[in-house]
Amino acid sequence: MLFFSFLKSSPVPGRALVYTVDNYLAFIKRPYLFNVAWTSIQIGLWTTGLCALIGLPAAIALARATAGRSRHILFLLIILPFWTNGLVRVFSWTMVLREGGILDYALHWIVPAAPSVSLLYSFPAIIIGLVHAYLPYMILTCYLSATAIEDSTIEAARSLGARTPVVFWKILLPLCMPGLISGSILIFVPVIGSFMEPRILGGRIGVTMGTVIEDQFTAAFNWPLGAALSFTMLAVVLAIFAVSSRVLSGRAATP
């Protein structure tokens, strides 16, 4: 993929390899792509940022609230979306956002006079297809940090006074934010990249760098540019792990 990236046009038998940089520069030849890539990063700051407010205090639950059988229940609950194909999936989204789907049932069921809802081909349907899929990494990676807190700090903040909403600022979310940032940094880098979720939940308005490239390869059979727009987020990619290595090596560090 990086040798097709600095071809002029896509290798078939018989045509002459010409090389080039140009594709490189899409983004400035092309406007359009800083509005999609803003459109990517939007998505993949929201999907994060939800799965974060409810995946670390579901962890926290998880790790200090369960124990035996009960903790293996909610364990399986948590990781069979992962058992699922990521198709039927999303398809299955479809079925209960469209107009007369399961919400719009029992919206109407609820309150039979309220109007139809439809939250298919829009940005908050995508955004919970992407939670749906991407939550259980988010919980996974906190219960590890929530674990290895030990339960006489928690005992002694409450023997000093300590109210919940004070433990949690002060003690649980400094002590879980080594599993926050990893969570966070294996939720982004996949999300801005998807295109299946975009394309299906969200229609005409689900343009991302993801369905971009895929169309690139697929329908404009210009690999050359689809390349050169993977490795272009490739670079972002790499950026984002430098700079959260570093806090997450800093954070390690401090006593």
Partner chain sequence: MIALGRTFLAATLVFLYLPIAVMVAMAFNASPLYTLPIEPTFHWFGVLAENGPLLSATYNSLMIALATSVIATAVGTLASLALNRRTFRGQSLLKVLLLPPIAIPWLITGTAMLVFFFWTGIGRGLHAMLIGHVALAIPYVVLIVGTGMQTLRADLEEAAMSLGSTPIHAFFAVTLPLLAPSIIAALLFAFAVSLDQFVVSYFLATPGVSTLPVEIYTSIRKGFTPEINAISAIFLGVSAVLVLIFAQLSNLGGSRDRR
Given for the second form:
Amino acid sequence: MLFFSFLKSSPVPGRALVYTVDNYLAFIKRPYLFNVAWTSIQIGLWTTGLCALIGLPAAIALARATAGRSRHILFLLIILPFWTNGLVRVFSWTMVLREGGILDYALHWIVPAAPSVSLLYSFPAIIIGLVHAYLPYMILTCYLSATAIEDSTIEAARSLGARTPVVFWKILLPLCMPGLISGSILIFVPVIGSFMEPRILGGRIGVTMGTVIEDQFTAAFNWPLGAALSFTMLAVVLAIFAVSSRVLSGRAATP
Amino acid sequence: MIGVEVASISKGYGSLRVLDKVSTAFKAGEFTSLLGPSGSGKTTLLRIIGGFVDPDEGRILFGGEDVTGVALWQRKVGMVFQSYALFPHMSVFDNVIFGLNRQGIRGEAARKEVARVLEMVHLTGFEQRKPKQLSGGQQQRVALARAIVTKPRVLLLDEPLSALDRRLRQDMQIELRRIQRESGLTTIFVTHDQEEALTLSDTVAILDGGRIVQEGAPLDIYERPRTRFAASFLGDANFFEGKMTGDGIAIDGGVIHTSDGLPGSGSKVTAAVRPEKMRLLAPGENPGGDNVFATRIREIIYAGAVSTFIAEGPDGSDIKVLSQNREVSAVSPGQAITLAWSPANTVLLQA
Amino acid sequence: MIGVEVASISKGYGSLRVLDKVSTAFKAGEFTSLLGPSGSGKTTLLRIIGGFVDPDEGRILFGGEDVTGVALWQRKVGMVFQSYALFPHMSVFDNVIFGLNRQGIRGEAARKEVARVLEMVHLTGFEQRKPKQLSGGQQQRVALARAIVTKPRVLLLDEPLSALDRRLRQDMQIELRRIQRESGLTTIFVTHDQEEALTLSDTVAILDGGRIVQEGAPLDIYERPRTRFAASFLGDANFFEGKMTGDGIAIDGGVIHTSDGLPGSGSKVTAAVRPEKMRLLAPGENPGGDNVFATRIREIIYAGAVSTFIAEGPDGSDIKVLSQNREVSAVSPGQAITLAWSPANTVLLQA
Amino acid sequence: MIALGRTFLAATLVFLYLPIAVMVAMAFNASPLYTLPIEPTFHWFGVLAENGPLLSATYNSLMIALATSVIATAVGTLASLALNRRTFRGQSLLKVLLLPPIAIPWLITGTAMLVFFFWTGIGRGLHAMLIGHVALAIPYVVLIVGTGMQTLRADLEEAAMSLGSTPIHAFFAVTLPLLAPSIIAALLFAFAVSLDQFVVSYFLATPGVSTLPVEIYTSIRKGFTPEINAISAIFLGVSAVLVLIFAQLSNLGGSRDRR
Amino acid sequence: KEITVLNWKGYGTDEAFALKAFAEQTGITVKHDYFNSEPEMLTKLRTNPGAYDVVLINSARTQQAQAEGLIDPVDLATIANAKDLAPALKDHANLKADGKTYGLAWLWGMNSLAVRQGISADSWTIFSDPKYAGKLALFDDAVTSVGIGALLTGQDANDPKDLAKITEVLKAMKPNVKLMWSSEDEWNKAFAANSFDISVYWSGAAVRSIRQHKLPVEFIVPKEGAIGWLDSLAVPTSSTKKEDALKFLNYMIDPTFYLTWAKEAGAPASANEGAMNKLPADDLNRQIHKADYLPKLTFMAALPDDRRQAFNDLWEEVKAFYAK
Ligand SMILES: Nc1ncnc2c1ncn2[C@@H]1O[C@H](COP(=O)(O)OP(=O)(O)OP(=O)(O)O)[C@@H](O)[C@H]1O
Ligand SMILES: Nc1ncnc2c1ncn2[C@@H]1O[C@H](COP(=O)(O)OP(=O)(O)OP(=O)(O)O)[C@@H](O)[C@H]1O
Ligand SMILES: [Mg+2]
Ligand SMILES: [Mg+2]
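Next, report the structure of the form predicted in complex with its partner chain; the form predicted on its own has already been given.
Expanding to the full complex; the earlier chain stays at the top.
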């Protein structure tokens, strides 16, 4: 792939390979890509952030508020939705989110006078779809960290006068940091390159690096450009992680 | 100054009954040592008082007020855990300042307090280390510092000095005692070190099989143990079993006199004599009114300041005699000797 | 029977030098106690000998053979970790049988062995418990059982009895000593309990500041400490500083005689006297050739078998006098007294 | 706090299952366009029963997912061990190399694999699909198991080795059981990744061999009918039952049990 | 005997009834492999020599495939049913290269305007009509979108000279654009849920939407014209069963087959006039694929790489503008 990215056009037997770095200049030649990239990063940040916001407490609840068999069942129940087809799940979301969909229906059932809601084809719709698709990763990795926390550590904090929020911020959160970090990697990285959810749930909003790259491969048959864009994206992602892990490692537990 | 009262506390794990209707009062401002064999439920009792586990039945009162249902962080107890339970992700400094911050003490005031207790536990300069980078004894001292810095109402100490060397331990004992006296802190202290318990405490309580079998002032409890268990658990003891006769206890090899009140003649009794109460009669020395017992030395165990002579008892068991090593002792294993001890030091035990 | 030799071992963490060219030999079949203040590098030294950490420099020899590069699992050392390091997912039984299975011992033979050591550590009946379901002392005994069941070539014990009560501890000491004698196991034992060290060991080594400052037989090392540190670390000591005069050491309030060889007159010296060597002169009693020192009692500390009288020293510091509690003592704080001790017990220290 | 935690957990599950419920409901809806209100029917299950290719594709998917999850978990766990326990040159480079397979859209990876397998002569077919799936699943396994490994105490392995375990035995006897929850989780995720993997199967399958996602994606241009929902519903139902049975029988992650 | 066909899924060649009938007639069974985009089809051809015997190629790609040597010319004389092919399609310029015909004209269709019944329109300008704000669905395809832009600005959809102008008219549609669809299924679901009222759509798909899903769709060819496309069936050079492949080609333009397909499932227009004429006059398919539309259509033609890239860049830019 890296090799492709330096080609002038897609490799086709019988055609001479011409090397170029032009593909890496794509951003400069196509300034609109900056906007697209920014949207992608925003989507990535929102999704990762929301997953963390939901996943971490859920993982802690799973690790600390349940035990034995019920915990095992819950654990598996969280992974189970993942065993269905991603595309089908996304289409199911369109059902829920659109005007006259389940959400709308439920809202009217509770508040009959409410104006009809349609989240479909909007930024929130993309985020909802992506959070749904990636949440289990976060729950899982955080759960693994959370189960390793000794009870006595929390007891110690409590006996020193820490209430639940303090226990959460000062003890659970830092000790779950390894899980939070791996979870974030497992989410942020693929979300930046996702194309299915933005396309189907985002309507005209749903233009991301993922869709642009996909177009290069499917519609435009410009593999080199697609690959170059991917690698640029990857570089950006790595840079983000390099910076954030610097910041985080200051606070993360050193195991 | 508030006292702690436990009222018929029971606790079991599965079919195992760890605590069996334990009732006692830890008096306000007193330093109580809790002693008991390994697995007797000391940690469990401490954890129940601290609110870390709920008892199966019974109530806990702090200064007369029922705290059985009160949440952990409102009980204001300081606890040193047997396993330390330091926050692994925080530096020593952060571990210690944690409780202060919880009380709203921050900034310079908090930092000063932390520096003060760290100096007290001889850990100045270790502020930025993580627990993993500390030796066992250093970790234990951080745990101690963390618990006392908050000036809790009740201090629960689960073998807080077990990993410290004697010198450090003595320093810590003095500090603990000082803090406890100054702030009138009700302190419950679990230890396996007898001397420590006897030296430090206002009261000593002995736990066995889920019950408190004896409690009292150190001198009382050491000099007047009620049961064979208490006598042998706290300090060493030599036991003589025999029948009451008119003027004492008839054992193999003679009659032992005691100044304790005598039960009816003919009944079977056990008497305890502490090793340090016995002495070796010099040849030809007059025992006066003391009990005497002629036997032979089996072994001599040197322990620095003192040595223990192991002599042969009436039923073949060991008799231990403690002897301060003021001068190098002249006796040697195999030698025939006569032991002597005062009737006042012959303690009659219940059952 | 193989001995362990460490040859100029150094180890540092960052800028901290924990061990500084430590060289010593643990003789084959001997029981050596390693003592030292908290953080002095005892655990580190044990871990280096066991092969758990690599030294920065220096070599380890087992029976003359260099094992510095030999992998952990081939060294055949048994180790009791200060943190126990029990396998949390295995029952007590599985923890203990683990090492036997590694040696190819299985089936009935292995089960019998396990039952035997568990009985030895008084844990029969606990076979199926998980470590989390045990008290601190019980866990420690499992760790001990696990280390000794495999009959290793070298036994490394890092405070293996610290969580046990005195009775249990004595039982374990006796067992350890028996096993060690029977199989001629080279044993290195870290403890903070002086008496334990003096009672059990063939040799005592004192570690301080990353170096071994003194080693020798218990009696030697206790009665003839070389430095102030050694004297005060192992057992208690009273120090007198003064100048040499013709017939002894001139201190505030008199001259102290010693039977030690005297350095040149006029030089500054420190002498140590152990508390148990001192006695209170009865009024009018003739001290004979003994040193005497008139002072007053400050405090009496009761510790069961013995009490410590704290008296005022020449420079205002404390003088400790140990006294066996054979009878209830007649002295009380504030009282003027005269101390006496033999010149033979006045030990001159280096520097 | 415990009640709060449970409530939160329940709410999370509702969120996770909302579209799943819709998906299942639509399997019973007569309209293939997901229109409301639902007209209940079993029609699609009938259609499904006659759709041989879809059923065989489902079977293929399951088999590949099973094989992938087992192989990827084994390889990934070992890789994770190497990354977290040993230090060697190029370690951080290796860690970084884990990311591209997750980061680069599958489409690109799939294309690359196709070309790569074509050039190297591995060709297409089940074996190629398996290699592709495993390659994609490994990074997930490494990351998940790595998380679990970071929480593991090192002194346990030391203790095992001092008792005569070789590092390999120590791994199997001590590390592995303690890592069990992570490994099982990784296995379940590897299974999910493979099961939902479309591009690689699609590019690497030989004609006539197909997997469930391939069936779904290729039919999307024209429109997939609720038979897909039906098969998903059946699949979910069966897995849910298996999961419950499994949870009843096993003691997954039991070593961490409290209370 | 067995042949393998490479096609879109559900696009005629894999109709169960047809395969059955074909097997009965010739004893040849047919296997399928599918593609999801045209470049992918070429990729599959390139990387799997020998695997395919028949391939569906949009005639706009025929010359590219031919230039790469992926497909053989087809001798129409050996295909019995080819005699009735519409002359305009049979020898369409797209299929020609060095004088030979590289594929059998099979089906044609339009990408044109589809609106909800009740909306009347006869011009693409409705796409920027403020009346339909947020009611427009575009096809997420560069060639189609540029084509519409070209039609709106009066340029040649296959070779527009003024791309800037096209960009401008496309960007002007932004307030109306609700979504960009990429599959028929998505289109149907969104239309059924009233998510949009106006769209570009495929003619064949429109037939299916109306007939099978009973959606209120009206398909219109506006006055500016529409984009037409012609799909052909070709035989890969690497095929080892070319004779059988030709038999299959013949069957695919068989009127009886087409009749059943068009009625049962819904199909685009057949290139075989004979087949089209067999449909009843009021058949929806015939209604939509009126022969008189043909002159109004601009058939997609082969695009040079750089132009295709230019189209694509333009479309990406417009989409990015929509998303902003
Ligand atoms: N991983 C580490 N990083 C930094 N310093 C360390 C680390 N491990 C130990 N130390 C330091 O090395 C010194 C020696 O530690 P060691 O554990 O050997 O002491 P010890 O003699 O066993 O003490 P204790 O009696 O308290 O257990 C201590 O000061 C400790 O803080
Ligand atoms: N979670 C548990 N499950 C089952 N039994 C337990 C559990 N916790 C403790 N026990 C048992 O309860 C008894 C009392 O334990 P506890 O920790 O209170 O003892 P302890 O007096 O502190 O002993 P030690 O001096 O050894 O620390 C022990 O026999 C122990 O095995
Ligand atoms: Mg305990
Ligand atoms: Mg240590």
